[in-house]
Each structure stands twice: as structure tokens, then as C-alpha cells.
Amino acid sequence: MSEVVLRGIRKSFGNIEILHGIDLDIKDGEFVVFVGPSGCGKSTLLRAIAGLEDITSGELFIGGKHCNDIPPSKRGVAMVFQSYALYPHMTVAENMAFGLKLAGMDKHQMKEAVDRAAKILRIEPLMERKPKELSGGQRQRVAIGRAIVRKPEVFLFDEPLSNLDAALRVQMRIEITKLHRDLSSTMIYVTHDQVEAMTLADRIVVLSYGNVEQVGSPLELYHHPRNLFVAGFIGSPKMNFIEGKLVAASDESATVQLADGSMIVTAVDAREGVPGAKVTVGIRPEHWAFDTSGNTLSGEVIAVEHLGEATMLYLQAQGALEPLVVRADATHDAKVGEKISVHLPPGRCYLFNEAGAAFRRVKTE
């Protein structure tokens, strides 16, 4: 068994405390990512769980193992690093079997296990390079085959694609992806990059400031996500934020007033709220109408991105925290400068109180 399991684990750096009692179950044979902004602590507590940090307070366990004061070695775990951290002057085989031959492994044994991992990673052909001779996504195969050649209970990847171009990026997900569903081993992965977080996770741990704001599958957080932040994080392009004054709610439905007047009503149970209050209405860019049958919001058209597969559109709108993004057929010809309205279907729309937090969503269009 190699699941982790984390109790009110603490980090602090002198007086400044990183994270604040993380709190989080992870089971065997589960891919979770760790995701959040540049400072949120996701890269601290992913090395207080290799044990290259220590554990300021709180218990971690490994395997139903309490590892707070087990060296890094004996945990039963691998970490794959954003640098791929290989000898210049070693192959390809002899990086991979750096570790083995330093824990006096038997020379057969280290090779069967060298070869296993290379037929799993497909680089048999460059075994015999040397790490000037690769490509980054081969370097990057390579450092993930030092890893798998130790048979970890659980796989820790920081950031392992973040040097990688765009297209090799999406090649190195699927092959993460293949690697989990082959081994089925527990695999913790860092990432700011939430299309990363979306395309590989079983369960995604969103972070900030140290604390863990939502922990749900992918599509549980890009559909209820519980407050602003994970709202704005999860999505690409992220979620449109439009800012108003709750004037009536109920159980089904809230009315909203926003900045230029009009009403908004969102399908939300709002009978928390309290009429008068600030509230934030939520939308998707992919979740417009062009119609005008009420519920619609105006605005001017600052720029346009043809994509091909679709038109985004960036419009100007009183009231918004910044240009609102909206995701239009390819074949949508509006103009820079133009006014154009918008509709907000009430089913796709989400709304927070003035504290960030969520409204429960009643219904789906």
C-alpha cells in the first residue's frame, strides 16, 4: 500500500510560516496534483513529503509508515526534478542506474531493471548517449527513468515540464498519463500550470498562501469551484468576474444590479444572502449567448484572437474586474470598437458574496 496521508502539516522558515496545517488523504494508486500560484507552497510540501524539507509540526505517513524523522531514502519514494539534473558524462544507462549501483545492487539485477525502465519509457535506442545528445523531452524521459528503476511506493514530479516548448509539454502529458496507468503507482505532481492539473490529475489539490482552498476532481472544481479563487484559477481562459449588488434572493434564483444598471439573475440558492450586500457574478468565456432576450450585458470590443476553432473576443464592460473574454464561433466578425450585447444564460452563471465564498448552483443549461 502507498497511500500519504498528511495531518495538520506545518512549514515554517523562521517566524514565516509557509504552510498552515495541511490537512490531506491520498490513496494508493492515485495521481494528485498539487496546483497554485508562484508562493502558494505546492513545492514545499511536496519536498517536506520526500523529506528534503522538515516538518515544522504535524505527522506525515507513507504507506501507513510515520515518516517525519525518516531520511529521504527510506521512504519508499522518487522525485522527478523541474531541472533534469543528469551527469554530463555518464550515458543515458549509467544515469539510470547511478542510484542502484550506489545502494550495491547486483550488476544483473541493475540492468534488468535499467532495460525494464527504458522499454517502459521507449529510449532503448539512446541508452549509450550522453545528455548533450538528447532533446529536452528525451533528458526529461531519462530523469523519469532514474526514478523508475528504484520501484518507489509514490512518484514526486516538480514541475517536470515547466523547461519544455509547448508541443513537447503535451507529448511528455500523455506519456506521465500512459506511465501511471502502466505502473499504477501513487504519483504527486507540482504544477502552476492548471491545464497541466486538468489533463493528468485523479483529484487536484488547489493551494494558496499556504493553505488548501479546494481538493476535487478536475471537473468538480471547473464546474463548483467553492470561492473566487479557485473559480478564477481553474479554466483557460479563466472565469469572467462582473461586480453588482445583490437586490433580491431566494432559494432558486438571486437578482443581481450591476454597475451599469442592469439586472442579472443567476440560478443560485441565495437565500444566505442579504440584499444590498456586494456580490460577484461569474461566467465562463465558453458560456455566452448572443442573444437578446434579457439577462444581457453590454460592451465594447477591445480586441479579437481568431483561433481557428473559435473567435475570442475581449470586451470593455462597466462593472468588470478586468476585460471580459469571450469565447464566439469561428466565424464571429465583430470589430474593434464595436458595442455589442451579451447574454447570461442564469443556469451557467455563478455568483460569490462579498467574501469570496460561492453560492450554491441550483441548475445547469
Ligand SMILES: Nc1ncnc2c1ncn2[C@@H]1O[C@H](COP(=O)(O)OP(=O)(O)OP(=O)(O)O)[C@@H](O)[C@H]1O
Contents of the next structure:
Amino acid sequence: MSEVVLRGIRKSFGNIEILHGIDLDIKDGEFVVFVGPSGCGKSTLLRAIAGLEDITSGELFIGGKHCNDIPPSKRGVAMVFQSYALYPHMTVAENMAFGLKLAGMDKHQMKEAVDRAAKILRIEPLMERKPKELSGGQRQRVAIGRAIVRKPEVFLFDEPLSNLDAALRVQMRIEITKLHRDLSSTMIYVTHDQVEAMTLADRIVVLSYGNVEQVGSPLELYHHPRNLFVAGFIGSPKMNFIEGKLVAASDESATVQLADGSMIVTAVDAREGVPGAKVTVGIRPEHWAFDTSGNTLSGEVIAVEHLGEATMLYLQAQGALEPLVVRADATHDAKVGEKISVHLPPGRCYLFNEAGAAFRRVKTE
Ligand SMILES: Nc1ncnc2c1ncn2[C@@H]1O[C@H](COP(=O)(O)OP(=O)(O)OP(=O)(O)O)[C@@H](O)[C@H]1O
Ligand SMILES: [Mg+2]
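Please supply the corresponding structure for the form predicted together with the named molecule (the preceding block corresponds to the form predicted alone).
Time for the whole complex; same chain goes first.
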């Protein structure tokens, strides 16, 4: 069993606290992805699990074993970093075997472990090459191979694909999914890439300033973000936010007056909302509609991007904190400078109170 349990993990560098008490239960065989803005503590948390950083306070258990004081090599974890850091003078096979050799494994067992990993990663024909004779994706596979040979119970990945080009990332993402299926080890993966997070994760952990904001399946986070931070972080392009004032509230809808005077109905349980209070309406770029009247917002088109499969419109509207992003059909023919109205389907809207907490959505159209 290789579940990973974090209880009140705190980490300070000098007198600056970076992690403020992280609680997390990662199940055996689960694929968990950490996301969050740069500097929020993702790598620090991963390194603390690996044992590469001491924990200031709190408790860490791996496979039921209290690990705070266990050295990294005895924790049953292997970490794959963003920079592959392969030894340039060694062949692929030697690079993969290096850690095992240091650990004193006999030659026969070592070869068996390396061959098995090479087969899983489909790098058998590359075994006698030096790192400089490999592509980025192949090097990253060797770095993963170096982790696999150690037969860890838990794999830790810190942005392993961020040095690769877009096509290779897609290919490696699929490889990692397959690897998880084949090895069924627990995997903890840090990424900045929304698509990687959404497609790889059983559960995503959203971090901000060393705190956990929300933990949930990718679709839970997409449909039911707990607060403005998570709502703005999950989804790309990000959710649009429009400030307004709550004018009517019930257990199945809330009516919000926007800065331009327009009234927007949202399908949320707003029993706790106070009429007159400041609120924020959220709607994702992919959820606006054009063919319905009412519940609309007007804005001036300030930019149009034709992506081939869709057209992205950027609108300047009163009350919107940033230009609104609207994903429209590929054939949409709006022109810069034009004033247009866009419809907000009530069931597609999110609503947040002044403190940023989300009202529960009562349906998702
Ligand atoms: N060894 C260190 N000494 C002092 N401060 C550190 C050290 N390592 C990290 N920090 C600080 O801790 C904070 C969290 O860093 P961390 O590397 O965990 O962020 P991250 O979420 O991985 O960011 P990124 O997405 O940019 O990789 C940052 O403010 C960083 O400056
Ligand atoms: Mg990092």
C-alpha cells in the first residue's frame, strides 16, 4: 500500500513560512495533480514528500509509515524533475542503471530492471546512445526510466514535460497515463498546464500561497469551484468576472444588477445572499450564447481572434474587471468597434459573494 497522508504540513525557509499547514489524503494508486500560481509552494511540497526538504512541523505518512525522519532513499519514492539532468558521458542504459549500481544491486538484476523499464517506455533501440543523441522527448523518457527502475511505490513529477514542444507534450502525456495504468503506482504530479491537469488527474489540488484552496476531480473543480480563486484558476481561457449588486435572492436563483443597469439572473442557491450586497458573476468563455434575448450583456468588440475551430471575441463592458472573453463559432463575423449583446444562460453562470465564496449552483445547463 502506498497512500500518502499529509497532516498539518508546515515549511519555513528562515522565518518565512511557505506552507501553512497542508492536510491531504492521497489514496494508493491515485493520480493527484498539484496546480497553483508560480511561487505558491508546489515544488516545496513535492520535495517535502520526497524528503529533499525537511518539514518544519506536521506529519507525513507514506504507506502507513511515519516518514518525517526517513531519508529520501528509504521512502519508496522516486522524483522526476523538469530538467532531466542525465549524465552526458553515460549511455542511456548506464544512466538508467546508475542509481541501482550505487545501491549495490547485482548486475543481472540491474539489467533486468533496466530492460523492463526500457520496454515500458519503448526506448529499447536507444539504450547505447548518449543523451546528446536523443530528442527532448526521448531524454524525458530516460529520466522517467531512471525513476521506474527503482520500483517506487510513489512517483513524484515536477513539471516533467515543460521543456518539450507542444506535440511532444501531448505524446508524453499519453505515455504517462499509460504508465500509470501499467504500474498502478501512486503518482503526484505538478504542472502549469491546464490540459495536463484536467486529463491526467483523478484529483486536482489547487494551491495558493501555501494553502490548499480546493481538492476535487477535474470536473468537480470545473463545475463547482469553491471560490473566485479556483474559478479563475481552473479553465482556459479563464472565467470572466463581472461585478454587480445582488437585488433578489432565493434558493434557486439570484438576480444581479450590473454596472450598466442590466439585470442578470443566475441559477444558484442564494438564500444566504443579502440583497444590496456586492457580488461577482462568473461565466466561462465557452458558455455565452448569441441566439437568445434577455439576460444579456452589451460590450464593444475590441479584438477578434480566428483560431480555425472557433473565434475568440474580446469585449469591453461596464463592470467587467478585464475585457470579457467570448468563445464563438468559427464563422462568427463580429468586427472590432462593433457593439454586440451576448446572452448569459442562467445555468451556466457562477456567483460569488463579496468575500469570494461561491454560491452553490443549482443546475449546470
Ligand atoms: N531554498 C529556499 N530558500 C528560501 N526560499 C525558498 C527556497 N525554495 C523555495 N523558496 C520560496 O518558497 C516559495 C515556494 O517555492 P516553490 O518552488 O515551492 O514554488 P512553486 O509553486 O513550485 O513555483 P513554480 O510554479 O514557479 O515552480 C517561493 O516564494 C520561493 O521563493
Ligand atoms: Mg516549482
